[in-house]
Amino acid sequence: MTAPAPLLMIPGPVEVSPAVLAAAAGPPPGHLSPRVLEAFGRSIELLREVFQADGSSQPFILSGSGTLAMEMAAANLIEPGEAALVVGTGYFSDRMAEILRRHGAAVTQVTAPVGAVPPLAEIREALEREGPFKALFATHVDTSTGVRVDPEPLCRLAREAGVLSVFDGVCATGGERFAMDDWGADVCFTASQKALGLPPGLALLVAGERALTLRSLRQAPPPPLFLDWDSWLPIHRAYEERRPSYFATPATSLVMALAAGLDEILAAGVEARIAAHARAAAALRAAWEVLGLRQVPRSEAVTGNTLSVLHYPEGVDAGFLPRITARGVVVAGGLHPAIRTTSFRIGHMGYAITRPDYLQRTVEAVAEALREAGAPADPERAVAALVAGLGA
């Protein structure tokens, strides 16, 4: 007999629904067949319900990674020379810094310590004393840390400055709440594989009316052809309208996955959601507790709901790692490079969320690795924390 498939509890790429998975199967149909413009054009409209944009907006659904999408947001908003601001908080924080000093960007970083998030007093005096900048970029959730940023003053202090405020959701996108029109969010974007709970390989953009403005008011030349807003927009308004039309290929597979994996997802509307995120994560704090394992974000008020980034307990390294996949259940070592020995990351969003047993087996497989690695741990307890946790 075939043994099962461990179960995958990464940030990223994560387990997927059913109905998912059968939507994705199959051969691959044509890009200008009828059904996958109805998806196309489907998903579309619903990806303006999860990141609660107006009608004004424009959602992008490209073949990529999360990094495609990183680098559509700095190609069309940036202008070489101009300057951006970067709200520090992990490793794709750095990234984001990267990608926009590669576009020609003079960027101006405002950090803190691993495990934190820079003080908004320290953020506007950086916009009031060191601009004018462009854009203000900051990511949400990020995947190295599980620190999570508030967007909403973020964003109005963007407003107050006159700069755009654009959000890196990949970690977050479907796990947190982001109401992209009440805040004045002007760009957000995100990854098919994390809390939307879908196979790899779609990068997801939405751009406001502000963001969509400056691009067509460039001055220098025009971002690379395959990240040019301008290149995208005729086909995903002619896909929005269910009429065929082309400029590249999509991944026909992943977008019908796509608009099977928003249905799911606004079945029971957003912000149920959202609400399960943090119902299953309070519920793994809990447990994590009882096993003695602390938490690399430095208060709860600045900890991620789709992913928990924990450090090791004395006496235990990376060695522990492979006990918990000899369990059944794959999880992450550590990212950041400050942290990168001392931490492990667990992903708990999308599909897995709504699965109380994914939870359970996970949890008993860290501790039962725990107990075996040499530290002290109580399976029975940390489940009962977290089953406590699921039912309040």
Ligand code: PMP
Second form
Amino acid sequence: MTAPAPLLMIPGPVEVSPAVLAAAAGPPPGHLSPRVLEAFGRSIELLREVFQADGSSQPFILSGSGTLAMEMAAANLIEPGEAALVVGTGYFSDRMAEILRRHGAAVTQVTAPVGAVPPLAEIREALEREGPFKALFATHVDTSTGVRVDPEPLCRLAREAGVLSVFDGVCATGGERFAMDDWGADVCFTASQKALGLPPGLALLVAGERALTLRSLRQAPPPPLFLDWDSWLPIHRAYEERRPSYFATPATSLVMALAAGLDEILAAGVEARIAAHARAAAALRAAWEVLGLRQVPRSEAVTGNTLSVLHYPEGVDAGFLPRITARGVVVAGGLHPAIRTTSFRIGHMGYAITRPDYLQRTVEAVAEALREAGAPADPERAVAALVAGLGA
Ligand code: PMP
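Output the form predicted in complex with the named molecule next; the form predicted on its own has already been displayed.
Up next: the whole complex, starting with the chain shown before.
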């Protein structure tokens, strides 16, 4: 008998639901088949609901990973020589800054110690003193630190300064509240393999009206063909009308999975899904506390609900991760250079948060591995804290 597949509790890719798995299975359909037109068109409509974006916004569905969505945002919004402000909360905001530089932006980064968010006053001051900026970029949840920013006041500051606001929702969308229209955010993007609960392979971006208009007024040479919103706009409009169209071959099997996954999320409504992430995260935090595991984010207010980034306890190091794997649960090591060898990460997003048994297996594996590594850990009390939290 083959061993059961390990439970994938890293911060993406994640476990996917049976419905998503079934939708992606089978021979890949053609990109002009009625099934794909329906799934593509429907996904465009549903993405507006997930991002809480209005009808004037344009969702884009591209083959690629989250980094491609980052490139797409930079390529369409930044003309060489323009200035961009990056709110620094970890490895992925650093990546955004590097991408922006490569697109010719003059980048200012407002940073904070690892685990913290730069104060709003500092961001406001940078916007006032160091501009004029074209856009402000922030990472909703940074996967290297677990730190969550509050996008709403950032959108407000950006509006006041006449600057676009752009959010990396790769580790957040579908798991953290994001109200694009209400908040006046201009662009948000994500990738399929995180809180949307799909296999990796799709870059998803929603551009608001203001961002689309600024792209159309661009003076510099156009962005690379594959990244250019202008290349994709007619195709997405056709797909939304369920008309066949072609610019570059979509990942048809993944588009089938996307429609199924978004349907699943929206069956109970996006707010319910986000509340479920918050509940699962709080229950897991209670379990980590019982186990004496400290969070990297410095306060609950800046702690994302899609993953836990935890310091190793005294006397424990990365050598304890294989002990977790040996118990059939895969978690991730540290990523941020400053805490790479002193922290580890557990993803809890998408389908997994609807499965209390997955969360319990994860807590048990971590607790038993800790005990085996010599740390004082009580698996039963940790599981009890989780169960109590989930029931609350
Ligand atoms: N931004 C964030 C916040 C991420 O977590 C990731 C992936 N871990 C990315 C961007 C890059 O996405 P990808 O690995 O899919 O290219």
